[in-house]
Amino acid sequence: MAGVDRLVVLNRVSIIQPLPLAYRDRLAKIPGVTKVTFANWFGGVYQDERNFFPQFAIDREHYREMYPEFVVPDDQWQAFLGDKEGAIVGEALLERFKWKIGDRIPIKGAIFPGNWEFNIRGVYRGRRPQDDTTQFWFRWDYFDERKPFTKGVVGWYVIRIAKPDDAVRLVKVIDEQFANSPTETKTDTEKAFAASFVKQMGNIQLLIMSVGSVVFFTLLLVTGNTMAIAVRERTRELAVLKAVGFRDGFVLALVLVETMAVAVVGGGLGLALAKLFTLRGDPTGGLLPFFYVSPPSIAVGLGLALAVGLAAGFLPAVSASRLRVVDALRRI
């Protein structure tokens, strides 16, 4: 969901201490730089604490040219631009909740007291079937009018590059431009900046893994189990086929075969079930909106499940292969 021509300017400390509003010029005037943008994280309560949803102070006149992936029809914009208690709504949250444009939505503040009332002007959705289409975003003129205090300040700038290479030469310039201020900044790309948010919650990533691998090593020996019972209790037939003349290699083949056919069947159903798991939206509230299984992940997934069934077939199907006629017929 990351734009690699993008950088998210941060306040050194923690990513709740805001930075200057000034900051956005002398932002601007950096060689390589193309376009800046701010944004306020907000907090509010909808009805309910358990109605999470990001919500967004933004940056009326450079947000929407910042993130071209997020569409809002040109009408819906002016009129949110028009209306200092507009907001604009990811259509998955409109979904949600039901709501439509026209209607008017509190939110109780939560890090910003008081009862704040949003009209909705438009709705935008997500060119790529991975873009979050659940945020919130309402003007930040209208926010930093009314609450009462810290005044303006931003939450992070989010800055465009001119080439994604020298991305990592500018997140120096930019930090060192800033530093021994009296509010210094941490500058990163943004997908380290999203990486990080998602980390506040835990090391999501290292418990996947783990998981993974351990249901990954459980099924190798479960399917290598499988198949050498399968292999024991068809010496029969593994014996007749070598009797009238098929080769060690064509029974090596045939384990191996069937072996990945039951692991490619298992892992297709699998992954056929995550898929259906993801097509029905966020199952976290809001926390983690960022459910898509990408044809190229399928593909590794297929590619994973085959591997499974090679491995575990292997010594099943080299114990088929050298298998006598003899000695088999006479076990029977």
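Positions refer to the first chain, counted from 1. These figures come from a predicted structure and were not determined experimentally. Between two forms, the rigid core is defined as the largest C-alpha subset superposing within 1.5 Å. First, how it differs from the form predicted together with its partner chain.
The two forms, fitted on the rigid core, differ between these two forms by less than 2 Å at the CA of residue 27. Core-superposed comparison between these two forms: CA of residue 162 displaced by less than 2 Å. Relative to the superposed core, residue 9 undergoes a Cα shift smaller than 2 Å between these two forms.
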Contents of the next structure:
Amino acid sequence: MAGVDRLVVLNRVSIIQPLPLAYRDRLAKIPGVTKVTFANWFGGVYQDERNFFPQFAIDREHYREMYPEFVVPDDQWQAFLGDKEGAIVGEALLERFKWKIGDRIPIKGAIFPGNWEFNIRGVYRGRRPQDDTTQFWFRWDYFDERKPFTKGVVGWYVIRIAKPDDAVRLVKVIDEQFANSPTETKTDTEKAFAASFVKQMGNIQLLIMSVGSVVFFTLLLVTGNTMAIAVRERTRELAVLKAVGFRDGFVLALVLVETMAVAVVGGGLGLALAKLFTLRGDPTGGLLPFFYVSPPSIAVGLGLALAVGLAAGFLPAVSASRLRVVDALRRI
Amino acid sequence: MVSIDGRADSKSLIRARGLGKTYRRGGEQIHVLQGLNLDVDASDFVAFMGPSGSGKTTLLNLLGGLDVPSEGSVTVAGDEITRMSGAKLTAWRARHVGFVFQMYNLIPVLTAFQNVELPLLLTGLSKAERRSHVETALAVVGLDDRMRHYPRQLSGGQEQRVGIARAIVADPTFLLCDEPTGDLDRKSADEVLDLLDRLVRDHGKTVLLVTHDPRAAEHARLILHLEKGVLVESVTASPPR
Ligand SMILES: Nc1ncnc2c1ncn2[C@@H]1O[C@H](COP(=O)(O)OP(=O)(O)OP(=O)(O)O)[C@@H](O)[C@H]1O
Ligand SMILES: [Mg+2]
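What does the same protein look like in the form predicted together with its partner chain, given that the last one was the form predicted on its own?
Once more the chain from above appears, this time first in line as the rest of the complex follows.
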């Protein structure tokens, strides 16, 4: 989802501290930087706290060019530029609240108090399925004009760099440029920013990963145990197969194929459910809008399921293939 | 002809020479079989009797290539199976031996037909050929009307007859039956024994039967007793029927 040629410049103190608007021109002058834009987090409430969606006050001059993955028709963008109270909304958001172009949307400011009202002038859609279309954009100039205190500051800058390979160097150059000033910066690649943003939202990624890992290993144990029991229960049957003349390798494959089939059917069901669950959009109500089960994720999921089957079936399969018919048939 | 003196001519189908099996339990050695000789001709029907623990199952396992002896040799139809490697022995079993077990040992998730078909999956037979073989085997045991039944839908006697059909379907050189009637009531047991009789008499099968039941043993042409690790002949059983 992140553009590899974009860096995000934040206030070193924290993500909610602003940066001076004056930094825009200084950033633009740095060699290797090809474009600069900025935005501000708004954090207002539409009707009810539960209707959360991200709202950004955006730089009307360069924001659109900075994000080619978000597509806004030209006429709608012109209408947006022509209306101070104009807004552009993502198509998922439009769909979610059954809005349409021309609607007037009241939003109660939380960080920036007051009742704000915006006119929907356009809709953006994502070029790729994973592009987040739950955002609400309105004009930063209007925002700056209306808000009661500290004018002339922005939430963060987004810059485009000429060469993605140059990112590490530029991050240093930028942060050094503003070092020892009253407002120091912290620059990161957009990808790292997105990750740290998620981190700020309660370490959700870590949470999901740890829950996922625990579930994964529990499944491994459960599947392995189930297979071990299944093999033990079927000791006789497996022994009969061998007595009749089936080879050890066949018995090994039989057990492995069975566990893998079980794992893949289970994994496939799980993936299908996950896909269904996210098909209608992000299930977290905008909190983590990048929920999307992509074909590569499905492939990884199936791969993991196969790996579980293989790992869980391995020991039982080996013990089944090593089984001595004579001993197995003696055991009742 | 069956003989146990180790002097029979080389034409016998199954021949054991100086067969010994020793188990080691803890520090002590248990000599279950010791210097056992046996010759069985094709189309013979032999019963083995003996007290529990005398080594009857051990003997069958050695003759059927399921286990290897501590000493001595087993030769079947000219092949010395006690010299074969694991994989070769497995292939040999598939080709030459039909096993019938006391516990039937049918696979519960397979129908009677599929259980009988199992050994044929190891052969190069086509589906149609397999079908006709299975149908013939099930007809021989009188269960051609139960092909689609699962083991749990059959009586014990019927299950055992399916087990016998499975043992004979690939037309093995000989049948090894370890207490095939041990779990059956008298009537079912008689049905199974009559079936074995017919297999010998009408189909020329060679059958080696282990049993505790003297009435079952009487179906054989010869009853041999296992005593102190070797076979001894008892009074001749009923004449060939
Ligand atoms: N794997 C083994 N390890 C140690 N001893 C064994 C093993 N298998 C069999 N024996 C011993 O060998 C002896 C003969 O066992 P076998 O099963 O051949 O007897 P059996 O005549 O078939 O008895 P039953 O009539 O009860 O079936 C028994 O004393 C048994 O405990
Ligand atoms: Mg026994």
